[in-house]
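A single chain, nothing else alongside it, follows as structure tokens in the form predicted alone.
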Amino acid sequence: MTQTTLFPMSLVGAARRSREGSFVDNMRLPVHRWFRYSAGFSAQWVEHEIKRRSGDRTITVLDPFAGSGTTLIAAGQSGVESIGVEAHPFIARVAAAKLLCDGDASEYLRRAQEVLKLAVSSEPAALTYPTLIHRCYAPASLDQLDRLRRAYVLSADGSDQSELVWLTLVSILRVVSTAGTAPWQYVLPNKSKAKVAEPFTAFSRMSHLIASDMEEIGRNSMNRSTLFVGDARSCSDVCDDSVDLVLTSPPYANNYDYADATRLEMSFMGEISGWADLQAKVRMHLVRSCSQHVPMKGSSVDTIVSHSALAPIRDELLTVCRELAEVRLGRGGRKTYHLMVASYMLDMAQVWLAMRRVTRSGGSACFVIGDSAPYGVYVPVVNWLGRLAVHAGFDDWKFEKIRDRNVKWKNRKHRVPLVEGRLVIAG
């Protein structure tokens, strides 16, 4: 079998077109490109902010919505200490594996090649995967993927190399799938791709790419980060007054289901058996930014907004939620946006309380965030978050707009102009 070595792509183009509010450029950067997961900012912006705000000081950076590790990797490459908190267990594992990027590249590649060799030489087995998996792969591709998965399981020992092999496998699942994948990462089995890679070849290529990136990282010093699987609303594993700078992008209140975004990978690896499993395995741990997180039964807007943490925005929030509840009735009553917005703002108010506890006096925070308009009802998320931060004990806030949103899509569901930018909090 022929193995192809891929070397790191040039960073010049990515640097030239750095978009502070986008994750797209990360897919051209070593390590960041190992797994495609939506993030609210580029790694280059993180490095810029750390350099601008730290000066000659030694600082500690926190990302309470660590995702697949954008902030933590960039902080490590910038030579500063960093802490991450991520509630999505699968994505936290992805981030933890990526943070092993300064390990022994040759030892990892040796392990990956052993797994591939074992997979190639193994016999086919009965394929007992959820229906989604069978819909997303040609039989021959699923056979090879199954061999790779079984080979990984046989060799898995919890070592750094083993975790990187796991990441190699889950990183190729979309590349070799015939199913369409929307830019926001949902899988669309009813749409198909004309050409896909062979799993064994894709695994080999990805393993060489990872090894090549590890070699590049190894030529430079990198601080290891601390990552906790936990809840941004409490940050219970982060010590009081331990952080100088918070850099993150929380979920937007735009009904994006981060749990569903990894359904393909989790289904293939046997972590869930179907869509419903996501509720207990993932959704219950996340900030409630999606209507799937807040079922109608057992929830009340009045009860949610009565929380003391929402005092500065209570009347405005209640007005918006009541309007959403009314509009909902004319839309078939399916989307519980009124409950989602109320729950989201309460969750984010609790995040600010946690940030105030862990941030040192004089520290600061920068959230890349955007506003929202479910059912075309405008929700001034940025303004409300700024006021909630001050209510939690921070000194002041300002918003620096990066770009307009909801202006290009032909199939957009409303015409309300939206923005995205940096919510800067002074401590």
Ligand SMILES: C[S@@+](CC[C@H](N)C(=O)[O-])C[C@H]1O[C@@H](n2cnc3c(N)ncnc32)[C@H](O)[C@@H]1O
Contents of the next structure:
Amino acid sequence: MTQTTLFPMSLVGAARRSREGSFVDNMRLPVHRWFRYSAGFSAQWVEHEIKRRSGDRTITVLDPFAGSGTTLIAAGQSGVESIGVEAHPFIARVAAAKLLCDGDASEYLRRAQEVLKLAVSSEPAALTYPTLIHRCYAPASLDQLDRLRRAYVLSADGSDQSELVWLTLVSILRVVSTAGTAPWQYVLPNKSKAKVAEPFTAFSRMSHLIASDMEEIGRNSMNRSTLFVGDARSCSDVCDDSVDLVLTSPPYANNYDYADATRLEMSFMGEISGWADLQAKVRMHLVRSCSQHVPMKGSSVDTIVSHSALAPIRDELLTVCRELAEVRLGRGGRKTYHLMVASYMLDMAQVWLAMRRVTRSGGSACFVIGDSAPYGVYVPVVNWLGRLAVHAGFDDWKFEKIRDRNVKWKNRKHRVPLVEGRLVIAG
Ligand SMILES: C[S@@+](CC[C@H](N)C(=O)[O-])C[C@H]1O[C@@H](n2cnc3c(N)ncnc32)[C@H](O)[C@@H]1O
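The structure above corresponds to the form predicted alone; please give the structure of the form predicted together with this ligand next.
Now the full complex is given, and it begins with the chain already shown.
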């Protein structure tokens, strides 16, 4: 994938222990609340970590899985320079727009109001959206959304204001939809909500919220973040020995599909015409952490695990993957977890090699991560990642547990106890 600098970014600038790996708190915080994206972590925890690990030093923070930009925005609010890498093009654009939060709030609001005015006064047009969109919106709502989209497209010029208007539009798509949203942001067209906001009203409300957050944040602006649309496995835009602290939450090996999480938004904006497009447009750029990403054809566990980057865990990895390959034969879905786990570990081994290259000697890394158990087969992800980091040239690793997982739910597909926490790498 081509790595593009989106912008030299301008930006602004201790969560409760039980929540420090969660995105929930962010939805109450200025800027962070502009777009809901699952599987992030708390911005307050990031700020706390940066303070704790930097002391009085001037440091550069890297988030190689930057997502919607929590680390970068929190780093800015802590007065620290930061670099982000994100491979999901739609989410990278969301993060880039959020990083414009230190811009001119009244200029942005003026542009958003112009777009709204144009939409309100425009005529309805023939709607040519994918089926998913027709299933997720009442006809009257879709008509208003379509008018907003056409008004945005007419005024779009790539400026900061224009990108923020784009974000305003995509950030209301869930609240104005009759479809439900699963906890991990998958859209559920079969599950309908009784009460939904009207798009013109939601757009106006959201633009005022964004403008007021910009006014609040602008007072502390820092201008010190750079975001790349790129691949954490190479970090090819990040210079050697340029980073002091890596702070991130990578994908877990838990079959979560980041591409599917933005299917509604990308379908509405015309970036994909259906689920099948997600593979080429998004999934193929990402770490292989879901089975949809790893087809049977052309892949073999033995070939994947023979890679030298996996040497320290090869035998254990092979044992787990062989068990998964056997278990799948008795399961209806026959998911390719054996290939997913092998590919995930190889991808993450390459991430460590990239982290070693870009991290200064004596630097550190903190990955919020959990282990997993596809088909009930335990995969010691944390332990393996720690050892792969040392194999890549770091000195040492330790794990600080945040919480137990899979201990209280009775309806899970398996009862294997799991943990989630911070994998802390030194060296
Ligand atoms: C757990 S989320 C991080 C969320 C983030 N902390 C936030 O604030 O939104 C992991 C992110 O890694 C991204 N990702 C997956 N594979 C990647 C790759 N090879 N390079 C860069 N980013 C990748 C996903 O698209 C996803 O946004």
